[in-house]
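Read the single chain below, which is given as structure tokens and is the form predicted alone.
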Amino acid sequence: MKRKPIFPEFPHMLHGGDYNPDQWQHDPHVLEEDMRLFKLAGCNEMSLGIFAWAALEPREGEFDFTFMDRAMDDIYKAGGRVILATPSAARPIWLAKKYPEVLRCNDHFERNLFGRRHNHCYTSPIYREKVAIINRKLAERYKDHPALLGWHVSNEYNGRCWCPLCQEAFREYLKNKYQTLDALNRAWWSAFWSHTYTDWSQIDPPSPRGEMAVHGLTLEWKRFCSHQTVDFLKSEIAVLKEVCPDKPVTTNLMAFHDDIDYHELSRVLDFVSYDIYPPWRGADKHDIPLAKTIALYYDHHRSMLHQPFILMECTPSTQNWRPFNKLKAPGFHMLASMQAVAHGSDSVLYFQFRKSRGSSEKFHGAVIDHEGSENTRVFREVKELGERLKGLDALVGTYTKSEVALVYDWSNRWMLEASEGFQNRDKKLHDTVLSFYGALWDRGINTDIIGYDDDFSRYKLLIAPMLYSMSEEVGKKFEKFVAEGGHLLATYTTAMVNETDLCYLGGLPGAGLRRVFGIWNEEIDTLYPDETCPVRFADGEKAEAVDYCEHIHSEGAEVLAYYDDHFYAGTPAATRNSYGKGEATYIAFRDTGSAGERLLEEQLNRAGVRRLWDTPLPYGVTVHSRYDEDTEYLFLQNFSYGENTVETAMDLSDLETGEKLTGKIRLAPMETRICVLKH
């Protein structure tokens, strides 16, 4: 498989970020300095026009592209390229004042005033019309400009609207999906508490002022809001593709953001981009666990389209919006940036290139400080990174091969979090996902984060953490995966409800998986925060259960561990079942780490999953890889603040220095080495 650059006409690591020349039109000297410092910092890309609607269209129907023309030309003359944004993320005041329907209503059905970003209704025909006009103007004006690489559509789509337009669109969405009220009432079990609907007009979105108990309603509202956001995105893309069909489009995503099903959204993009602002602390005990979380997010975004992504926003220094906004320690910007590249990014881009002088983000980090020159620590570190990225063109477009995938689904998350039972304060889905991912990170194993619609057959091992909601169709996909030789590792709360949040009858796990796991989950016990339950493996090794203990029975499965206390002492706590050519492991309890890691290690070995590194890695050191035909690039990273040594018998060379690497390899604190392995 050959590498496939996102931008074949510019196959370089992108370095640059959000640029806002519309804020500096009164000071030509600043604009000149920007271009000098752009080149000096080793930058080659700008993301332009993201919040510039008021400058582009100061009054309805009056357009002024003067600043944009100059910026496009200046960036190109400086050797750079542009990812041009549509400005829909922040509408101008005139639009909101003349057409108040474009403003959102909150969940109390009250209309918002003008302000903030993303305070607009994705359903509003007027808003869609005005966005289409400005998008078309931009596309027609710059479609042939040599600086244009692609389109950055809007910015960080988020939020929900309860306005009358959205309420009516929601009812139409439900009519199209369910066809009849009888079907909807059965799917939602709305006879409970006498909440049966007898007319479509009776259905209001969930609200603290009204209905919150019908979980099918809550689920479909979240699905609708996600659908409506994606539909709005598609309307923006349609205009751009009509005018310049050869330019790829993206929009910047945010980790596992709750408002939008990113698996659904990613299918309308040409490439995925991502914004991330980790709260690094400068201490091993904090930053090593955080590094695992950030790696999980990167792998999630890379896995959406199974191709490289663009890191669209990060900060070279600090944020301004957290409760405590700490600077990155010297050297950490390099490590954090190389982590993004290791996990599939073909860029390191910043918000922002020059600090705003006023308003809410004036103290947010930037390449150019208020001081205005290259004589800052942050600028020097950005420049150092820029010089390094220039030598990594061979990585652009390379792909990642994974034999393991974690399965994650937005509807499952929405249903699990809405469910009333077990542990209501925090179901701990994210913690469960991260516990498995962190163990894979420690072992240096490439991991994909996939959804129910992905192809399971490409993997040796699937990990299914807390997949509480699962359709019969998805259950059959898992069954087929195992029957054909795959290894499945699942946890407590698996397949308890179907896709409309109705409980499965006939014993759990449902969706046909009871026979796959060879168990019956009779009931689930929720432990108090100060309560534990001992668990004993067959070889005598002990573990400790917290939060959840399911009372399961083996129906042919091998029992790997038993509970050692409570009324279910002596009953199975973990099992493994042969099914077809594969096997399915079930962990019925949540643990403090050791048991899950042991069972994962066993499954990795039984599935024959390859470790990227041939010897155990010290704590805080990890490895991730990218591929190009017969070449593997191994990113060896030290996230500790002390020196580490790793050993290998592999015949490696350093991509950047050409040095031969074998035996003992020393890693300085926060160092990244890129090792080349020929297959």
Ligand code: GAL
Contents of the next structure:
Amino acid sequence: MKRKPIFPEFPHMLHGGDYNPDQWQHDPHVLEEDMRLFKLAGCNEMSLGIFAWAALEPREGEFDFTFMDRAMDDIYKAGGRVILATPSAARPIWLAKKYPEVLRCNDHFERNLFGRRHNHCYTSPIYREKVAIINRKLAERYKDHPALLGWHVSNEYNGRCWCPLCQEAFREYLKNKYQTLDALNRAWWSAFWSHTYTDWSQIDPPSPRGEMAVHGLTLEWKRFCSHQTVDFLKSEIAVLKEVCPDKPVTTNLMAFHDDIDYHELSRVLDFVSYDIYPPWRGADKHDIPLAKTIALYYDHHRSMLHQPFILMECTPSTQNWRPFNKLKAPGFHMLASMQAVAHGSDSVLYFQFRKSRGSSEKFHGAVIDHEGSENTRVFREVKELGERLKGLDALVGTYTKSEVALVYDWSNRWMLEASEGFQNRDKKLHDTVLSFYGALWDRGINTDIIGYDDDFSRYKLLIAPMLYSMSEEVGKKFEKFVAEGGHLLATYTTAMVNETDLCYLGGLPGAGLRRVFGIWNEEIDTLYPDETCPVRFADGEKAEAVDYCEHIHSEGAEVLAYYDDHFYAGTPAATRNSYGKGEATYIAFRDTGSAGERLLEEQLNRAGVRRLWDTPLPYGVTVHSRYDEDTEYLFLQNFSYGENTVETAMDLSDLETGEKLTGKIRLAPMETRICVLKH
Ligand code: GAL
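The form predicted in complex with this ligand is what I need now, so please give it after the form predicted alone.
The next block holds the full complex; its first chain is the one shown before.
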């Protein structure tokens, strides 16, 4: 497959970020300096107008594009391009004061006052109308501007609203979905505690003042709020596409944000973009594990549309909103930026280009400091990165091939977290996902993070961490995948409830997976935090279970490990079953790493998954790759603050220096090398 840049007319690595000249209109000198420093920093992109509604429409129906006209022209003259924002993430005061319905209600059903960002209702017809007007104006004005690359719709959509309009829309959503109250009552098991609904108007959203116990209701409310956000996004996009059909659109996402099902949302985007602010700490013991988490997030964003993404925001130095806001160690900005590129980003963009002088983000890192010149450490590091990115055009639009995918589903997460049972403080979904992902990172294996609606047949191995909820249909998809030769690795709490949170009857795992795994999961034991349970592999190797110990029975599966204590001593703790042409491994207990890693390693080998590097990698070093036809670019990254050495028998060359690489390769602290491999 040939590489496919997101912006074919500008096939370069983007470098730049959020630019807010509306804050500096009183100081023309600053605006001039911005352009000089933009060029000097090796930047080529600005994200413009993200929170500029009050400047663009100071009074209802009165528009003023002076600052934006100038910025568009100046950026273009400086050789840059613009990803232009719609300003819906922060409404102007006049709008909120005149039309209070645009403000959100909280979960106590009280109307908020004007303030902050994203404090608006996605259902409000007035809000939608006003957003459509300003979006149309922007699209009409700039559609043919040569600087315009694409659209940045709103900013980090998030939040939920409990206003009367949302409540009514929720009831409509439920009517469409369930058709009859009888179907809804059955799906939600509402006879429990006498919660049967006899009229649609009786259904209120979950609230701490009212209903929190009907899990079907909680789940559908979260689905509805997510759906309503996506619907609002669609309404924003519709206007842009009507006026300006050829420019790609995105909205910037935030990892595994709880409010929105990003798999659903990404389907309406032309490309995915992502904002990330990791709390790097300048020590291996924090930053190597954190690098794995961040890699997981990047892979997730790339996998949504299976194409490169745009790193829309990161900080060149520090955040200001964490409890502690540490500076990145010198050199780490390069490593962290190259990590994004390694995992599929075609950009490194910042929040923000120039530090604001006042208000809540005045101490947030930026390319240009309050000092105002290029003579800062941060500016020099940004400039160094800018130089490097200029040499990476060959990577723009290259794609990632993965033989392994981790399956993640938002509804599953919502249901698992809302469920009452096992351990209630933290179900440990995130930890479970990370423990598998981290082991793949250590081994240098490209991994996709996919949803239930993805094509499973692309992969050799699917990892199914805590997929507590799945429909019969999804169960069939997994069955087909295994029957046709796929390898499936699942954990405790698999397929316990269906898609409306009703427990499967007839023995777990449900959704038809009991025969695929060849086991029956009879009970789940929850361990106290200070408890463990010894586990023994068939070859005598020992492990320790924590948190979850499922009491399972083999119904044909080979037993790989047994519990060694409790009343279930001697019963299976991990199993593998041949099913059709494939295999399904079940891990019935949670461990702190080694056992899951061993079982993963075995399954990787049995599935014939390729390690990108041909020798084991030292701790803290990883490899991820991107492809273009017969060329593979291997990003060899040392996340350690110390030196490391790797070995290879592959015949590689360094993309940036042309140097031949084989045998021993020394990696300086925080170094990234991009190695070219011809297939
Ligand atoms: C992001 C947001 C930016 C800025 C940044 C600060 O979440 O999109 O506008 O607030 O955080 O880290």
